[in-house]
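Below you'll find only one chain, the form predicted alone, shown as structure tokens.
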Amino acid sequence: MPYGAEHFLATGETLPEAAYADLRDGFDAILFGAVGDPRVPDGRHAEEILLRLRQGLELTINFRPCRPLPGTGPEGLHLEVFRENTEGPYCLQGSTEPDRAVDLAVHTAPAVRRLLEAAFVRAAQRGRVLTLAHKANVLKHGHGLWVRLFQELQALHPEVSARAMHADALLCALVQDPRPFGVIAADNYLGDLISDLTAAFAGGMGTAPSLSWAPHRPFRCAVLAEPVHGSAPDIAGRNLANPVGMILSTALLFRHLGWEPEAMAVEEAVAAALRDGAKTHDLGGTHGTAAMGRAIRERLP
């Protein structure tokens, strides 16, 4: 589908509601790439493109694994961030005046309940310890909720070794050591910082993979895959940007739609690729984007 900047200069359309609707009800799922350009400084067409792709297909769960590919970062880690995805202060909510600008936060338990019933569920599905990112003893209401909703679900799945953090705490404590961590669960806000500070033990931005979908599938389409990275416009067009985290996102979406040996074999053979020493430049390599891209095609049974 055109949309996207190029396609937003041209034409003023963002994400027209045909569309939307055609998105929402015939198709199983979303590969999506990226938004965001400085020739649109608000970053409108971003926002209401993705942002509503999330929020109207109620995509309430993100999930950013962080596991090391070969070369990338410390063996033997495996951890996992489950972000709620819709809400937050992400939720685009509040106001500017002259000498006060005011974003609202918005929690809501049916969201937060869905999120952190699928973090107990993958720790205990991985044998693993989840903790919990808040900052309730300031954002008393808000996390307040989370910390409330936590303690009742982890009353209901005793076989989870679960914590609550204070998200700064647990900060330090993941650049300190990543390795104890198992599962990390938090709001839209928090969920993106820690998910971005734990790309970087896997080689960055560019190698990091996210998958969204919502749990009770409210339509057709309910799981949407995308890469961490986000548009990078100051390299556009110039053959540097990795293609890794898009390539792992579409192997997250093929696992999440029950094609397991077809995601297996994606995993493969980008892990092969970086053994044989295929990098980009982001890497400490010297591949471009369609070097990188050939090599792991050439790997794929």
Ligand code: IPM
Contents of the next structure:
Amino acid sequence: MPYGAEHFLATGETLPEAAYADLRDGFDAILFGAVGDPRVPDGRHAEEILLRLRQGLELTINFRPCRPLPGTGPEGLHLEVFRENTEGPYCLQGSTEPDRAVDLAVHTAPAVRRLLEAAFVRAAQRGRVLTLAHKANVLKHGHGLWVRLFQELQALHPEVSARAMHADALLCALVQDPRPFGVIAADNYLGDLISDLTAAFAGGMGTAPSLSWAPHRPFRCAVLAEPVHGSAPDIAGRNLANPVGMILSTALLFRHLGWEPEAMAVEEAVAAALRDGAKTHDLGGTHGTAAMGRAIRERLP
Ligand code: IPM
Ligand code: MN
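Right, the form predicted alone is done, so what does the form predicted together with the named molecule look like?
Next comes the full complex, this chain leading.
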């Protein structure tokens, strides 16, 4: 589908209602590129395409794993961020006056509970510690709700070693040593920030994948895969972008759809390409986007 900045600038159209309905009802999954373009300074197309899909399709869970590839970070590191994907300040309610600006952040119990439940289940499955990032010492209402629901779920999941941490202290601990962390749960805003940091532990923005889904599945299409990175307009069209984040996002999508062998094949092909020295410029290599894509494709069974 053509929707993005180019299409918006040419037609004034972001995501038409019919296309949105088609995405919601006519497909099993969405593979999303990246949005953001300096020619649209208010980011209207990003808001009306990406945020609309996340919120409209109720894609509460945004899963952002951090797992270094050969040569891109400490071996054995495996942490996963569960970011709430539809609420907090992303509800885009607020106002700008000459000397005062307000951004409202809305948190609702059903969405917070869905996100936390998924994070608890995953931490239990992996036998790893779960950490909630919050700032309830300041955001008493919104993050107060997060801490309360976290404590409720803690009582229901005694098998999980779980801890709520102030996000500032968490960031400090993460930078010093990310290895003790297993699963991190966070609201939309903190999760956005934390997942860029964790991407940096594993090769940077070019390699980080993500998957969003709606565990309560009200629609046919309840899953969207997208790289963590933005559209990098400064290198657009120059054969410089790293395709790995996008390709690994398809692997997450395959796994979610139940295609485990296909997911593994994609992840192994990416790892093999890097192990054999294929690297884009962001990783200190010389491969262009197309050559990197070919190096991965050649290693698929
Ligand atoms: C991301 C991006 C988006 C976000 C932008 C493009 C709105 O940074 O997916 O992390 O803030 O969620
Ligand atoms: Mn982001």
